[in-house]
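In structure tokens, the next block holds one chain alone, the form predicted alone.
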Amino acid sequence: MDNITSRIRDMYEQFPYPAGRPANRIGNDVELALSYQNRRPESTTARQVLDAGCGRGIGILGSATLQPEVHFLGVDINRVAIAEAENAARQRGLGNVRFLESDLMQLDGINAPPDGFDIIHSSGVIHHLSAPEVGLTKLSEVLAPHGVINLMVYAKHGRTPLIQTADAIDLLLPQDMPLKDKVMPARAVAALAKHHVLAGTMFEKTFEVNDVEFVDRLLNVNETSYDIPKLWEVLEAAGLRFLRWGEPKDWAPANLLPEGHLRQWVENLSEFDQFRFIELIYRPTTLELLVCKADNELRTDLKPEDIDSTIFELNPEIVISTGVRQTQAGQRVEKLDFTLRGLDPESLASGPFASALLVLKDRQGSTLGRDLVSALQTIGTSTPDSNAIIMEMVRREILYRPWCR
């Protein structure tokens, strides 16, 4: 273990992170990620992730308790915090879930799967190694051909007033000040701070965060953050390229831009440099993405021909809602909204849309797409507009097609 990491595993180890219980967090859903990318998997057996950097186990309980038919192995160089996860687990009965001391530059003592992991999670770590591209390179060769890489890193120019905040915080403070004494006089420059270079940003109030998180912002030993060009050049010396998004919509130039001549400028661009300008436009404060292989792509767009022989589940990121008054003719639905990913809800008006997603929402696992559009017929919707609807569904996320076993 060299020098940085060894400081970085002491500062955590002194400041536990991350603060909160477990949570399912949106994008841990196994098959859901696993339906993004263009193979099919291999192997018959349970699905194998890999939560590389699991700190306290927040992440990877939520997501053992929801999946159990899923093996998690959460890794960090945290001593205290994998002695917490492992005794949180322990209390909650979970045997689907381990977890090892491992530096993320070695992944000494990991046992991969002979295929690799199908889904390995990296939140909030990567920058924070001595050599990420390395690490990121480790990742790669435990990854199956198949599988999947949830990142997020920070983002450079979203993040640059906290970094200007960091950098005063140390110039007043001496080096080898212990770190427990540097928090009472960096959160009086944090307070300062909120009045100027901190003042409008979603860091503003940095200074009243519990010590976990403010050590985290403000005190970290290292870290790196990435602008879009630094992070896929990272990516590709570690054999990987993006594949999507985490949230498609905070990068769509349609979603984020009135019509009009400037989103055609946009539009015109390439993919490459219309994240790029909306990272200089929006200044995002993280870059969540997901990431496979090199030679991996995103799956491909479904075909109405196959929409019969395609299986299909309802996305289990949504979340629907419905109004229902009470008549004398019985129960009638007079609203109907679905939230995806945690996004402002979505109102649907009566029709066959939303009568489709209502006949979808009391339907348990996988549909192969002939009986959902048999389904469909029951209400009385044709199958043309059945097969428009699943159409539909699929490109906004509302269904998704697993990878059958």
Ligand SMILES: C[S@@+](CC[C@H](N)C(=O)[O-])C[C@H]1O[C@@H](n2cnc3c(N)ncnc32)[C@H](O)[C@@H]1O
Given for the second form:
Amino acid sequence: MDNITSRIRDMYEQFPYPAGRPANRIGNDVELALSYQNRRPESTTARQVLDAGCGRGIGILGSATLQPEVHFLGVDINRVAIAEAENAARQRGLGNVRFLESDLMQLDGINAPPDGFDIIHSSGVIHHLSAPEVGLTKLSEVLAPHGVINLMVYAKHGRTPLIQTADAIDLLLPQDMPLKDKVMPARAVAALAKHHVLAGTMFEKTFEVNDVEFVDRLLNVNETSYDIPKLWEVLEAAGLRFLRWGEPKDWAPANLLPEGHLRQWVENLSEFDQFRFIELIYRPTTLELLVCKADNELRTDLKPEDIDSTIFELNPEIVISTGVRQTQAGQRVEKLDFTLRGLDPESLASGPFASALLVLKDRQGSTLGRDLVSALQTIGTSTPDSNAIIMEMVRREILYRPWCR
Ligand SMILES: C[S@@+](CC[C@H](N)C(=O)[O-])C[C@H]1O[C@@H](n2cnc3c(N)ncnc32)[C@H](O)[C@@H]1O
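For comparison with the form predicted alone, provide the form predicted together with the ligand.
Every component of the complex follows; first up is the chain already shown.
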């Protein structure tokens, strides 16, 4: 283990990330993530997921609980966090999750599945590696040809105020001072920065966050931050490519900008330059994206003529809520909302689309397109209208197309 990695390990073993009781993180549905890419998975055995830098297991334990048929492996260099995660898995009686101490830049002992991992999660880790490009290349090597990496790295522009504060702390405190002794004086700098460099940013209140979060933000022994050109470069060097954003709406000019000339100018840029424009103006603090092998690509769009033979499922990241009034004539649905990935709820006016969503809400599991069309016909929707509704539901990510059901 190189010197930086062993200092990173010391830091996270003293302050295992994140603080607090383990909670479930929602999302991370394996079939949904695979549905975004364009290769039908070959293997018929259980799906295999790697959490690269799993920390205390917050993400992986939740995913393993929700997806008992999927096999999970969490790796980290932090022995304290791994022991805690193992314990939590035992207490929950989870038989589908294992943990292992391993350095991402070597992946020793992970015994990768012969066909590779279907999904790799790596949230908040790659930017702490002494050689991020080596870590990403290792992950690429153990990714299945149809595999998807769910990646979160720090974004340079949005974190600049925090980086400046950390640099100011570095000027003040000797390098060899024990980490725990640095916390108090560093908090004093953060309290000053609240009124200046951190004012108005999401990091303004850093001076009062818990010690684990504070050390991670301002006393981290090694971190790199990425802008889009630099991230694209390391992905390419690792044999990977951008697939889609975790939250595409955050990167869509049509969602961010009012209709008009400016939006049109931005939309006339290449996709890459649209992303660069958005990161420069909106300054996200993290880049959360799905990536795939360089020779894979985004799933081809659904064609209307393929609806009948396609299998659909409700997006597991959607929450549908109905407001029902009891009347003398029976129940009347007065309100129908849906929320995707915790975004603002969208209300649907009554009409064929809302009725179709109500029908879908009560269907369990996957449905063949032609059965869906028949179900919509029973509520008076014509075949062309049903097809149009299904196309629209796929476009809005209410329905998705699992590869293997
Ligand atoms: C900010 S924490 C994120 C933990 C977890 N992914 C989460 O989101 O809660 C970063 C984690 O990366 C781990 N890490 C850093 N360098 C690593 C390396 N070379 N190999 C494996 N894990 C590493 C740390 O030990 C720490 O648990």
